[in-house]
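There is one chain below, alone, in structure tokens, taken in the form predicted on its own.
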Amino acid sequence: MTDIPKAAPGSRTEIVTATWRDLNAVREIESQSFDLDAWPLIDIIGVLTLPNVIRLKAVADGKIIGFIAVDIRRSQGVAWIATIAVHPDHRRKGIGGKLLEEAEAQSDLARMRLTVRRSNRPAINLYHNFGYREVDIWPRYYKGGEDGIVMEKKLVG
């Protein structure tokens, strides 16, 4: 993986790997993103951490703004979203759209998917607009019993 800076459009937000050291500011991240869904500690440092994980971070003025785990399944042919968030302050800037496009662009297998709220209807939309689609319904898979959305985006190589 490079570390090439992209710029989110009419900002200075650069795209950038994360690592261990990003810890505390994901976990900051993650809490304020997702009232019962923010990941415990543990899951962090395992995104943060293991192989076969893309994880990086937007950052703007030194600060991490947002941030976005991909969980690598050569063995199934799909690359998973573990988790994207984009601190509350800098939402609807076209962050998490840069987090996706870069994350797909590190990704070499053919698919990317991910599973989200029923009820989050802008990540739903922001997905759609990147040309994911709906591929399935995990009944009650989410803190609360509300069902997930499985979404995905077949990527060209």
Ligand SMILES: CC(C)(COP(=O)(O)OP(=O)(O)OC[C@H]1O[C@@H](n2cnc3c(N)ncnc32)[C@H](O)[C@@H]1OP(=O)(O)O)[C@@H](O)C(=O)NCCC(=O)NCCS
Given for the second form:
Amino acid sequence: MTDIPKAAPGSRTEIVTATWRDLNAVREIESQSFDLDAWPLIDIIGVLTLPNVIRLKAVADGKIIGFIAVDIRRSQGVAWIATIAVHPDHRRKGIGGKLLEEAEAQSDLARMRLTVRRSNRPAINLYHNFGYREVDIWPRYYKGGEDGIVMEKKLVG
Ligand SMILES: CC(C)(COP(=O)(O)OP(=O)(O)OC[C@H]1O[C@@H](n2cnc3c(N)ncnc32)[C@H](O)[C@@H]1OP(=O)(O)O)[C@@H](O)C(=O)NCCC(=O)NCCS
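For comparison with the form predicted on its own, kindly provide the form predicted together with the ligand.
In what comes next, the whole complex appears, and the chain from above leads the way.
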């Protein structure tokens, strides 16, 4: 019997640089992914256009199904994940992980950081799986008064 290799989850998904032309698709994913924390339009335009931001989209069958933006704070030696979201119809297929891995590969800084709501189990699990650890708590950081957990991964050095 011949062993046919199984396609890895999300293997038909490409991770490529996003541009301002992706504004509407990114807005749609953000609005479907965040409730209280949905970004205003101006912030989405910012991450798609400002310098010192790694911006990547996940594309499957010509459709954008995920997005990550990472703020490069060179003077602090830290890259901050500003946002990561995968369209609800495409979750749990490894796409969030692919976005994270490619963003890490494109950052040349020593550390990657992010904040996440204490209750956001899917995201916290994702970060744990990829080697991030809790390093701080920002009390009542989020709208509604929920704490922010600061997580970090050392990338180089
Ligand atoms: C967090 C998010 C980006 C994950 O994207 P995803 O493509 O579903 O993630 P992956 O398929 O790569 O999952 C990787 C791992 O994360 C964890 N994970 C992801 N979703 C999970 C869930 N619903 N419950 C528990 N663990 C979960 C698992 O450990 C998973 O590995 P496994 O499937 O082998 O068990 C997605 O859930 C999302 O867009 N959420 C809304 C936006 C958000 O909260 N962003 C984070 C802000 S800090």
